[in-house]
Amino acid sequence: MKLFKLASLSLIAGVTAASMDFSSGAMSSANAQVTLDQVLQAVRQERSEVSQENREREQRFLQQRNQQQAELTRVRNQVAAEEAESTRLEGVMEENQERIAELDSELASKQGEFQELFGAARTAAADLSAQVQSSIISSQFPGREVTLMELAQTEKLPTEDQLRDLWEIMIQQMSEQGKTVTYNTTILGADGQEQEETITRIGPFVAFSGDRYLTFNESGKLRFLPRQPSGAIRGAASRVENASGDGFVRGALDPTLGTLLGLVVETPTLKERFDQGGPVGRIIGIVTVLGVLLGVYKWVTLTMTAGAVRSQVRRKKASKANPLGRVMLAYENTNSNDVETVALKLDDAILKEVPKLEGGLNLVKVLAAVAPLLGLLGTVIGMINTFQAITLFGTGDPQIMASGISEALVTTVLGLIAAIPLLLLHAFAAGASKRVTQILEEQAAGIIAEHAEGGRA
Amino acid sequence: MGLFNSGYESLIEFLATGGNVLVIIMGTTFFMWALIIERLMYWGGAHGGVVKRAKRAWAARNDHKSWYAHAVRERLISEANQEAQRNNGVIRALVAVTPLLGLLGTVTGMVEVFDVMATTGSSNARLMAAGISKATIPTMAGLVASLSGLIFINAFDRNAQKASHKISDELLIE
C-alpha cells in the first residue's frame, strides 16, 4: 500500500517535471529543440566534472596536511634541541657560579686581614674626598678628590699607588691646615669669567685677595663674597696679606670653615634695615632729621646769645645785637624818672625778647615725644601685618611672618634712636634758653639799677 | 695690678655680652656722673662761697629800700639760684634718657634674635643666647644708671630750693 503511494507520487512529479520542461521548451523557441536526453547528458557530464574537481581539491588538501605535519615535526625537534641546549647552559652557569664562589672564598682566604684593610681604605678615601672637596685648600691643589673618588668607588683591589696617594693627601691636608700661604689661582669673577688672582689662605678657614674675602663653592672654584664683612675684619685681611713674616699679625678666621662668612651675605646692611621699617620708618627718619637740625640750630644760637648776654653784663654800653642790650636800650630811651613807668617799660621789653628765645624749643620737645609714638605705631602696623600673614598662610613658615616682625622691631628702634638725641638736644638748648631768660627776667632790672647808680655816683 | 687686669677683662667681657648699646649707656652714665660729681663738689664747698659773696655785695650797699635796691637784691638771689641749679636740667634729661637707651638695647637685641631665627631657620636657644643677653643687659644697666642719677637729682633740686629760700631770708630789706 505504501509502495504504491510512493510510485504514484514519483509519477506525478515526473509528469509535472516533463510538462514544465515541455512548456519552457515551447516558450523559448522553436529552432532550439532540446530533448530530455540531451539535458540528462549535460547533467551527468557536469556532475562528473564537479566530482573530478572535488577529488582534485581533496588531493591537494591532503598534500598540504602532510606538509604541515612535516613542518610541525621539524619545529618540535628544534624546540627539543633548544631545551637541551638551555639545560646544558644552566649546568654550565651553575658550574661557573660554583667556581666563582670557590674563587671568592679563595680570594677572601688569601686576602685574610687585608680584606678589612681595603675596606677601611675605601671608607677613608670616601670621607677624605668629601672633606677635600669642600676645603679651601683644594683651590691650591686642584684635582685631589678625583683620585680619592676612584679609590672609594672601584670594585677592584686598590693599587699600591692609590693607597700611597691616600695617605699622602691625608698628610698634605693636615700640614696645610696649619699654614698661611699666598699663591696664584683662578677664581670666578662676578661676571662668571675665570680670572687669575693672587690669594692668601689661612689654613682651611678663610681665603682673601686684596682685603676681599672669598668663598669656596661646590664646583671647586673660589669666588668673591657678594657682600664683604665689616671694615675691621677686612683690615685684618690686608694686615695678614702684607705681613712681612716677623712677629705676629692679627687676622680673622672663620672657625666654621665658611659657614659664618656665608651668613655675612644674609645679614642686612644698615640701609636694608632702615628699609625694613617701611613707610613709618621713613616718616620717623624725616622727623629725626628735622628735629636734630632744629635742635642743633637752637642750641648753637642760644649758646651764642648766652655768651653775648654775659659779655653785655660786664659792659656799660648797650648793644642792639643781644637781648639784654635791647632791654637796656629800652630803659635808656625812657625819659621818665617814675619808677613804675620804668618797671613797666622793662617788663614790656623783656616780654618781647622771651618768645624769640623759647621759639622752636617746644617743637623739638614735641618731636622727641612723637618719635617713640611713631615707633609704637610702626610696631602695631607690623604686628597687624604679621597676624594677617598668619590668617592667610598659617604659622607653618616663619619666613612669611618675618617682614611684619622686622617692621615692628625696626620702627621701635628708629623711634628710640630719634627720641634719645632729641631729648638731650632739648635739654641742652632749654638750659641755654633758661639761663638767658633768667638773666632777662630777674637780673635786667638789677643790672640797669647798678649801671644807673654807677652813673649817678 | 693683677686685680686691675682681671677687673678690666671682666669689664670688657661684660661690654661684649651687652653689645654696642651697652657701651653708649656706659658713656652716657660716665657723663652723667661727671655732672653729678661736679654738683656734689659744689654743694660740698662752693655754694658757701656763692652765698657769702652775695651777702657781702648786699652789705656793701647803703641803700636797702629803693626800687634800685630791690632790683639789685633780686639779681643777687637770681645769680645764686643760677649757680645752685646749673646742670640740673641736663642731669634730669640724662636720667630720662638712660632707660630709653636700655629699651633701645632690648629692641636691637630682639632684632638680633629674630635675625638668628631667620638665617638658621631654627629656634636653637644656644644661638639666640647672644641676642637675648644683648636685650637684657642694657635694660638692666639703663635702669641702674637712671636710678643712681634719680636719687642725686632729687637731692640737688631740694638743696637748690632750700638755698634759694635761705638766701632771700638773709638779704634783709629794711
Second form
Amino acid sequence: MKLFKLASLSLIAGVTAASMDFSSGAMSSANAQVTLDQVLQAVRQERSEVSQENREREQRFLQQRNQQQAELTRVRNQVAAEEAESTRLEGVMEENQERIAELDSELASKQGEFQELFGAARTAAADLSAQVQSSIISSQFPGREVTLMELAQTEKLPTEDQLRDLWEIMIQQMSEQGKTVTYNTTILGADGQEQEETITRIGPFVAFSGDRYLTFNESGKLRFLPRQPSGAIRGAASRVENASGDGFVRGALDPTLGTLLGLVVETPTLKERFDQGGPVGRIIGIVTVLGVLLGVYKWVTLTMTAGAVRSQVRRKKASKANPLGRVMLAYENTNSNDVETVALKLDDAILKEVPKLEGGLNLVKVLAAVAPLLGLLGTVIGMINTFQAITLFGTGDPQIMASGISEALVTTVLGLIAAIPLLLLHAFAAGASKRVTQILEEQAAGIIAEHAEGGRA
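What I would like now is the form predicted on its own, since the data block earlier showed the form predicted in complex with its partner chain; can you produce it?
Nothing else is written out below except the one chain.
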C-alpha cells in the first residue's frame, strides 16, 4: 500500500514537473531540482519504515512459534505420564483380580457344603419374596419383602438373623393363609389419597370393607375395586364381616388370588352390553318395548273380558259392559220370530265384537317376527365392520375386531330376547280372544235353539 502511495507521489511529481515545464516554461531549473529530491527522500524514508515493520512482524511470528512448540512439548510429556499411570493401574487391577479370585477360591473352600445350603436359602428367599409381594397378607404385615430381597441379592454369607427371618416369614405366610382376620390398615381411596380403613381378610384370597371388595396392587396398597361384584357376592362379604360367635358363615373366595376380581372391572354392565348393539340394537329395544306394552295390554284386557263374559253367562240380565251382554241385547231388540232372522241378527252382533277382541294382536305378531330379522340385520352389519377393520389394521390386535363382533352377537341376542316374549304374549292374548269368541258363538247357538223351540232366553 505504501509502495503504491510512493508510486502515486512520483507520478504526481512527474506530472506536476512536466505540466510546470509544459505550461509555464519559465520556472527556474533550481526549483525543479529541489522538488525531485524531496520526493526521492520521502520514498526512501517510507521504504525504510516498511522494512522495519516487516522485521518486527517476523520477530513476533518467530516468538509465537517458539511458544507453541513449548506448549506442544509440555502436552506430549503430560500424555506420556498419563499413559505410564494407566499402565501402572492396569497392573494393579490385574493383581487385584487375581487376589479376588484367590479369595473366592479360599471362601469356596472354607464354605464347603454350606455354600450349597446358602444358595438354596437365597433361592427360597427370592421365590418367597415374589409370593409375599403380591399377597393380600402383606397388607397386614408390610415390609416383609424388603428383608427377603436383601437375603436373595446379598453376595455375602447370610447372617443368622436373615436365615431366622426367612424361616419366620415362611411359617407366618403359611399360617395366615388359613385365617379370617379383621384389622386396620392404610388403603388408597378413589381420589388416590391414603386413608385408614378396617378391613376383613380371608386368607390370601379376598379382602373387603363394608361389603366392598379390595384388590392388592403392585405398590403394596389395597384399593377398592372401581366396579364391585353382584349383590349376592357383596352380601356374602357383609355376612362374613359381621359374623360373630361360633359356627361358620358362607363367604365368597377368589381362588386365583385376585385375578377374577380384577376381571370384574372389565365386565360390561347390562347398559354397556346393550349399547354394544349400536343403532340396530336400539331399534330392537324400541320394538320390544312397544310390542311388550301392547301384548300385555291386550292379554290383560282380553282376560278381563273373558271373566266378564263368563259372569254374564250366569246372569239373565244383559249388560252393555261385555260382548255377550251386547249380543243378548241385540236378541232382545229383535222383534221378529223368524229363526233365520234371529240367527242373522246374532251373527251380526258377534261380527261386531270380533274386531274389538282381535284388534292389535296382528301387530304384536308382526313385531315378534320383525325383531329377529332386525337382529340378523345387526349381525350382518357387525360382521361387515369386523372385516373392514381386518382390511385396514390386519388381525394382529383382537381389540380392533371386538367392536364389530360384539355388535353382531348382541343384536342377535336382542332380536331373540324380543321375539320370545312377544310370541308368548301373542299366543296368550290370541287364546283369550278365541275363548271369548267361542263363548259368544256357543251362547248365540243356545239362544237360537231356545228361540226355535218357541221361547225367549
